[in-house]
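One chain comes next, on its own, written as structure tokens: the form predicted alone.
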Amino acid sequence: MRVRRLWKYYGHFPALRGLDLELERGRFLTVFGPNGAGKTTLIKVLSTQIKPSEGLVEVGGHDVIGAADRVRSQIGVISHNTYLYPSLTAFENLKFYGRMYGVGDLEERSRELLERVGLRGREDDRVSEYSRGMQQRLSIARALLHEPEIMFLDEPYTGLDQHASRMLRGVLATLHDGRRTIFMVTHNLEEGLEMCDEVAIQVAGRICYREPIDRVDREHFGDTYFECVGGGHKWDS
């Protein structure tokens, strides 16, 4: 992943200032930021959902705006926007998105996923139906369907209850393999530092701070954190 003078505009307003970025095939990292610091943006931009307005972005070797469809046949996201159609069942979700990726085998692949998160004996109902918290976790189904190389998440933990944050972090584990590459952005710092490579801080539309975990001081990491956003300082979206 490559990222170099990002820029992304809303109207006159920049929410991404220049950015610059690179992260290796395989490394988890994650990226905190307060609320306004443009994180989701970035992760926009980077899973190809809106187009930067100037700079340079690619993704798994692609160009997210040249070549957004092979971005998009490489990557997984996870959200606090699920992505689901309400009116379908959890099994028929999958199976549409199973469709658009050409999933080989898409049935099982689709009961194993739902096993997987919880949800068998729910797969019939309509994701309507479902709580905050299973309509999440089905949307983690989703996200890993076709076995994605790049997942990206979004303050995945939004609306998860314990059971579901716990079945969360155990796909997190298995996904962190040395050949996934995990993008997440966050401000839980507790649940962002527990298995990431690389911890960066986002404010303000640029990136502040970056340090492999191994350089982090955890026990103090708030204070560093703290210190990058100015001490609880309001900074613009």
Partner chain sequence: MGFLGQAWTIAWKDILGELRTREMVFSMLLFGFLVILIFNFGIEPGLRDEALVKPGVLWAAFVFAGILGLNRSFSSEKENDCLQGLLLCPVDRAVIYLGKFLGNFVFVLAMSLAVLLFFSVLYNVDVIAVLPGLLVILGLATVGFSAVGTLFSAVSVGIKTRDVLLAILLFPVLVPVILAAAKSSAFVMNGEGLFAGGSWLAMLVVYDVVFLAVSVMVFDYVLEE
The other form holds:
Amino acid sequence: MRVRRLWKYYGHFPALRGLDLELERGRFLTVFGPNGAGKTTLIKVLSTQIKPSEGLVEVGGHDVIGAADRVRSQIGVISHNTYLYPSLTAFENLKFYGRMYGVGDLEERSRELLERVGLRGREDDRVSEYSRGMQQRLSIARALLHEPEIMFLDEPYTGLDQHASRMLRGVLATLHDGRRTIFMVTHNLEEGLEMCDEVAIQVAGRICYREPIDRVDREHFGDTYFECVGGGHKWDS
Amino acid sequence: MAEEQTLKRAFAEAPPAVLERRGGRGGDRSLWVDVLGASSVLAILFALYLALIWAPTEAVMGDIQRLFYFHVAAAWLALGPSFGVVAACSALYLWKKDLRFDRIASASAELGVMFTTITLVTGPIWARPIWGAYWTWDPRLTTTLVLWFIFVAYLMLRSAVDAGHKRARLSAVFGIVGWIDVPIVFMSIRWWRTIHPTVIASEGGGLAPDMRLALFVAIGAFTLLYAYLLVVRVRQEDLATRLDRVRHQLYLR
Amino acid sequence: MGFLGQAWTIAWKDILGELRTREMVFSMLLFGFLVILIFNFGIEPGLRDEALVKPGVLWAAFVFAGILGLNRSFSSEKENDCLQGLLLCPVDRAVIYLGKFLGNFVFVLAMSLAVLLFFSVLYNVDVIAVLPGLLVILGLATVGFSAVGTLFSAVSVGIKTRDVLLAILLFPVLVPVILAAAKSSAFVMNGEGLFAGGSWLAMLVVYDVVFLAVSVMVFDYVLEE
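Could I have the structure of this protein in the form predicted in complex with the partner chain, to go alongside the form predicted alone above?
All chains and molecules follow, beginning with the one already shown.
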């Protein structure tokens, strides 16, 4: 994954200001940042949901504008929005998305995933009858249907209860197998630091801190974070 | 005013980068715009003279026929240049992603509403004494009315979305679809009315040479006026955009 | 899975969801019935041109009821941000357009058939005899209606006043469809046969082809951010 001089404007407002970023295959990067730092914008650009205004963005070796469909078939996105159709059952949701991704042996794959996120037995209930935590678990299954090489997680813990968070952590741990690239953005320091390989802090549309996890002092990471964020208004235009 | 004070101070403190385009496009008044404005005023006056005084009075209709020159000129501008520019600039915007095309399209649509309204108002004033009815569902009338609705819908769409590329994209799509629709609307209404023939004979058939001259001058004058108003409106929008950008940069600091 | 298969998958998902909740089809149907009822009060029986007015009533009902369906088409994708999920799928944007178009086509056509039945009873029009001709017109008109309607539904989806705006955008552009459909169905209802209004049918076909093609081409711009 490679990002060079990425700018994204909303009107005249630059949400991303010449951001540079690189991530190797198989690594797990967590990006922290306060509200308005442009974290969600970054993840949306990387996952082809919005087009960059300027700069080069390559995901899985493909350009996000020129080869958007190639990128899309390699990535899975888990966000605090579940992307699930409430009037369809869990199974139908998976079948729908599976067909859109061209997943082979869909029935088998769906059952396996439902098993994995602990929803076996509830697959024929409508999503609207699910609790928030169950919906989020199903949305993890949805994101994994096509066995994506790269996972994007946008504040995945938002609105989850203890049980669902633990589930998500368990799934993330199995996903983090050294082959899959994982990119997570969050403002929650504790959850973000848990299992990543690398840490970055994004402030005002730029990455202002980037270290491998073994060089991060977990005890004092909070201080580092607030130093970065506090220095945020001083950047020049 | 407080805001003006703030802005003045902001300008004084602004770094050169903010003000770099001060003299550039859309900046200070330039000569050719003034010339265009003055010539359109003169042309309109000349057209008024020709239409109201110089042209002979129509034998059957009387003086009311003099409305016709401006009616036709406004109709031509609404159907031709106004909508043409909207469609062309919409397509150019989608291709080049330059917001300036969007501003031209928007200005042209506003003028389109103006000229369609003039057409729709002068038409019935003339029609009441001549046809004995303010309105008939004649193909040209009906198409102009539909055109007015499309222009207004375009502006309604713009007013409902915040300024920026999203608004430009959505309104460009609508502008192009609307433009393609107008000839089909005209065809459909013409067929509709040929099945039930109306009293209206062709309008411009046997026009006296003097009348024809007055008509052409009126069309020319209105076209100049359209061009001038378009330029002024686009420059105003350019300035508003620049002001907005300056405000943002200052706010971000 | 091919291009059409994926489009149909999207349409099927909409149809299945609607079969579960039935919220849209019911309100469309009721609205269509109401339009027919209200128009009845405006038309005196025995009016000279009654035969010409009837198809007009029918098409007014279709258009007003149909627009309710279009309003739901993309706003239903806003729940749980499904539209983003759909856009993340590695399919061409034209497939998404065609899928939504197919779904709308099915809903509007189903609603029209029910309203047609209601109409034939209340206005004493024997539609059974002329049904094949009417079905052809209905199909062609619904294609045009859904083609432009699906595009504009996507245009207006993120806008606060989308319901009213969609009507304002759509109605003027639909003038040829309404005119052609009402005219050709008047021929059919008067027993003159489908091809008495052949040029109107041709216009419907041209409209359908032109706006399906244009919509497929520009749809990408509507959804891009």
